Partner chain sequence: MVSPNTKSFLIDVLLVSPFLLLLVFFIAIPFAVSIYYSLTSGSSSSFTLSNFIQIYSSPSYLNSIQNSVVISLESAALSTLFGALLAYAFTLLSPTVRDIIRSVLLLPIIYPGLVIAFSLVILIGTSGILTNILAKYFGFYLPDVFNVRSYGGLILAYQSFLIGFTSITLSGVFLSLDKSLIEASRSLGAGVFQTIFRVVLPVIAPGLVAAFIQAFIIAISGYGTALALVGGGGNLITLRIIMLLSDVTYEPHLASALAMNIAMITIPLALIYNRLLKKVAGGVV
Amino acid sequence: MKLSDALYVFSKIVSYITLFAIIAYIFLVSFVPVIGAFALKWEFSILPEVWTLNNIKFLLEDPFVLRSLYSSLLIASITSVVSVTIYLLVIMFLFLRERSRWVHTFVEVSVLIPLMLPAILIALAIYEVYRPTMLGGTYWILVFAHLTIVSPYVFRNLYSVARMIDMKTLIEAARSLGAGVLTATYRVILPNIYHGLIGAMLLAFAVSFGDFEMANLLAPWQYRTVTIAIFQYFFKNAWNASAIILLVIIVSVLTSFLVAYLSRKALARYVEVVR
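Write the structure of the given chain, one chain only, in the form predicted together with the partner chain.
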């Protein structure tokens, strides 16, 4: 066997082993809390020694956990709806007429800023600036903070969909056929960008729902989120905390699969799926 063939086989084997190991690792860390949520005692075996539903019962009965669940759902819902609205409008702006490259670049780069700055820095500054205002002490302060960190995800998603459907030309086509801007948006753009919108909304929801770093600093006392609940309960009872983690994981898994499903569905409109 030649050296090159040997190297090729070797690299193939190494990459498959890495793939397998990493997937196994991710599954392991992801599903330990899932099983743990049903454990009463789990110390020396692959699966819990004593199973229980008490952790789930705890999840459904503990007022602090329930309250945190409510807060997280509320904050994530508002964040996702508002951010998708804001970025849909921006996308409309970018594709309604010919815009110069600079306008596109400006939006693209400014949307990335929250990724460049540590969340803690933005959170701290927002806290310092808006605590004395009307926002202080309300969950809106956290909503606005989350609006910044979900920006890159929401924008990139919508932007790529808008590009894929060639939104500018679709608007032009509708207008050349006699539709005004509103009609074109309602009858042509929304039906085509719909899957992308829902996908972006789900992503924003998941990012907001899973945030701990900003919530830890910004969430007012009555609106502590689930991730804060996880943090506080973990050191008291790992299995109770696992039940809360299970909930977060269900939300993440559902969203990531829905996002994947929706983006495939959006694509199907452009490419006939041959079976």
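What I would like now is the form predicted alone, since the data block earlier showed the form predicted together with the partner chain; can you produce it?
Shown below: the chain alone.
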């Protein structure tokens, strides 16, 4: 066997081993909390030594966990809807009214700033700004904070889709046929970028739902989020914390399927109207 062939085979083996190790690590990190949710004793074995359903029962009976889950769903839902609405309007303004490239570049760079700053720094700044106002003791202060950290993901997702479909040309074509801006947006733009909207909403929801640093500093007591519940119960009972993580995974998966189902139904209704 030639040296080049031997090196090719060796590199291929190393690549497969590395890929297997990465996948195994991801599965380990993902499924250990799921298994731990049903564990009562797990010390020196691959699987729990004692299994139980008491951790699941704890989820259904603990008022703090249920209240924190409600708070996370509420804040993440508001954040995703508001962020997508705001940045859709911003992108439409950029493509329809603003032709200067430097304005586009300025907006793109501005929305990326939260990625360059520590979340705790943004949280402290928002705390100092909104604490004296009526928003200081409500969940809206956390919504404003989450709108900041989700902005890079939402904007980049929607901006890329808008460039791909050539939003300006589509609206101008619709207006030349007699449609107004609102009609063109509802009948032409939204059906063409619905996948981008859904993707942006899911990203915003996931980032907001999984945030801990900002929630730990800004969330009022009655709106403590589920990540704070995981953190607090981890020091009391790790298996109860694993049960909360399992609940978060279930909610995330169900939400993803629900949003995908609703988007397909909306697209089907639009196709029927067009036909």
